[in-house]
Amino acid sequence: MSDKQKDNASMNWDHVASNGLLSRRHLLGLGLASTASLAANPLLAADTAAISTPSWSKVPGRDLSGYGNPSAFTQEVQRLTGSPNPLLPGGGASRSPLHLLQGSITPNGLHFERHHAGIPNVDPAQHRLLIHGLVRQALSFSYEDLLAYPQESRIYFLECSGNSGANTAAQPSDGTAASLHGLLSGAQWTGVRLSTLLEEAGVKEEASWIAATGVDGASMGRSVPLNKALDDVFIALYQNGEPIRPEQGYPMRLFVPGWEGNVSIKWLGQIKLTSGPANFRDETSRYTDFLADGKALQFTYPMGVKSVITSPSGQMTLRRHGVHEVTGLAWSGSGAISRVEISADGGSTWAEALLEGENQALALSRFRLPWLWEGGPAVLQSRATDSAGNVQPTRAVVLAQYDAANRYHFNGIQSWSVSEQGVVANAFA
């Protein structure tokens, strides 16, 4: 046994589950130097004879700024961007660093995008909002006229129903959280209430559903069920504080909580009310899900309960052996989470993650747990349990109920291996 292992030995380690995992209560104090030693961690041990006064405490620092900007010593921290296709100009996605992040909000400049004919640069003072079809009278809106209407401020999570996809794959890519599940996100959300503007306009009896489109080069377009519409979706005009952003849809996009992603049309001009589905292009070409049998699924919107780990994560190397934060998030489209379980052991045993904040429902949720590695294999994995019961399945679980060519939907199970080495990369257990 090294030195090392017996000074962990030699600790109070409370041990919950196998492969090294611990309580929650050693989160507190947790640091390098709880794990052995000083003398073991040599870059921890402070000579206070050598302190001095570093260059930049000396002089003045830049002037303000309009606007600020990230420190130049965090340019790595950016969103994962994909290459152009031809084929579909303005097209594709980019992905939020979830494994160089922290916390459950993501910052706007690294919110997920995803575009299906770029990014169009609407003028507000040109953009109407259209609400029209099966309604007493069709209403028009500026944006202005929605900026004087009461707004209201919700923390939620957005996913791509296409996120984690490569999961579905015959063989584990050598990925990292952001390239596998970076199609997800959480902010707050601050807009009008769609129940409010589909009141005055007055929705007709026949009327069942909403039929939503944008205003960018796709035209893009969805159909949401109306005792969704009435319930909690809304028209957002605020992200984080601030205008949305032109590639989340300014100056207004619909915002459907809970749901897959498309649905929440950006850049939003139109709202028809209708009798029922009105089946454009992209919710029947396009995001169905393939069954196992041959048949397909529409309008499965609500997105499953589901968690990832996103540190230790994919590409990343653990660089010591001793105690080491397990973290991640876990989001729900059917309530809050009320749970996470963390296995160091591929899911042969299991130890309950201490959950941060207030844990709202439809909105991420931060988990953390200490793990002892003492340079063993390991396979690490996550698995939630929202509030309505649901628990996140395997990924063979996922997988038998889908025919092998669907991508949409998938909420099994990550698994991280990390070998003797440290080096940690996705795993299909």
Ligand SMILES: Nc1nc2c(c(=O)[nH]1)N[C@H]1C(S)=C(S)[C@@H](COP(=O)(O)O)O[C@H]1N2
Contents of the next structure:
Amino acid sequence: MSDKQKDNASMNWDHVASNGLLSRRHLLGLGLASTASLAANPLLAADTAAISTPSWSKVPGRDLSGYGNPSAFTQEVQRLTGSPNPLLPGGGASRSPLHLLQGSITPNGLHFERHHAGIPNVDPAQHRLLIHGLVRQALSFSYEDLLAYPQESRIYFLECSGNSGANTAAQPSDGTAASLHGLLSGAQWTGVRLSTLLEEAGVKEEASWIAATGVDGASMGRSVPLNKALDDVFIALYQNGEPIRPEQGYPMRLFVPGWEGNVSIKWLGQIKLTSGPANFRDETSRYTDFLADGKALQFTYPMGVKSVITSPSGQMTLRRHGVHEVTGLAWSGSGAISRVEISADGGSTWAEALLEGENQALALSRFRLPWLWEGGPAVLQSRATDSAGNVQPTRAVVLAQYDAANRYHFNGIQSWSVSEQGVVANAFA
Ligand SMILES: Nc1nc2c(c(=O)[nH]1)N[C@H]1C(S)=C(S)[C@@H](COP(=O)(O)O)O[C@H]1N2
Ligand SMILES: [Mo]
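Write the structure block of the form predicted in complex with this ligand for the protein whose form predicted alone appears above.
Up next: the whole complex, starting with the chain shown before.
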């Protein structure tokens, strides 16, 4: 036994599942526990004779600014941008750097992006939101008009239904949490309930759907059943407290909580009340799911219950033996996250993680669990359960439902293998 192993053995760990998973109670005081002893981490021992005054303590710092920026030392915390396709100008996506972030709210500059024709430069003074179709009185709202309505703030996740599609491939790609699962973000959105505006327009009896379209070059359109539209759909004007970013649909976007990101139409210009779905391109030839029996399924709106461990995660390396915090995000389009379990042995044994914060419905939940890694191989997995009782399925179970060509709505359990060298990689377990 090495010194470190002796330290780890003497810590009186409460093991809750095999291969090193420890009780949540060890999260308290984990700072001390994770270093096991000063012998394990001599860098922590202070040499009081060597204390000096850094240069930045000796002079006044730089000036105030109208809008702040991140530290110059955190330049690597960036969205993962793909390379542009010249055949699809303005098309593409950037991904949130999930493995470099904490908490459950994505900063606005790091919210994932998915555009079909780039980011239009919409002047709010010239923009109108038109509500028409099967209504008693068509209405047209300016940005100013909408700002005058009572606002409501709510925390929601947004996920593209193409997220995690890479894990439907035959072989695991060597991805990161961001490259594999970064078409996912969480924010506090503030805006006006659509039901308030629809009430003013007066919805006719025959209306049963809405057709929403954006004013970008793609004129993105999606249909939403009226009962959902009247329930919790709203026009978002603010994102984490400030006006929504151009990338997210400034000056206004439709926000459809819990449903695939595609229906949350950005740069929203029209809502038409209709008696059926409009069958836009993006709900017929795109954003439909190819099933195993050869049929295609339309309108699979709510996102499945899902989770991903963001640390340790793909392309990271564990640099020491000892206790590591396993942490990640869980979410569901059908309610709140009620529990997340972690496995370190590829799914044979599971232990319940700590869920941080309030676990609001349709929002990201952060989970944590301590894990003692002593250098052996491991396969880390997380499995989420939501308040409706849905349990996140394995990759194999998800794949069995669909045709091999399907890339949408993949919510299978993510496996990260950990080698004896501490190298973490995407794995299909
Ligand atoms: N007008 C318009 N709305 C749109 C899109 C678009 O290209 N144009 N992309 C959709 C897709 S596919 C997704 S996943 C979300 C992404 O929202 P975000 O860029 O704010 O993350 O917006 C949706 N709304
Ligand atoms: Mo999307």
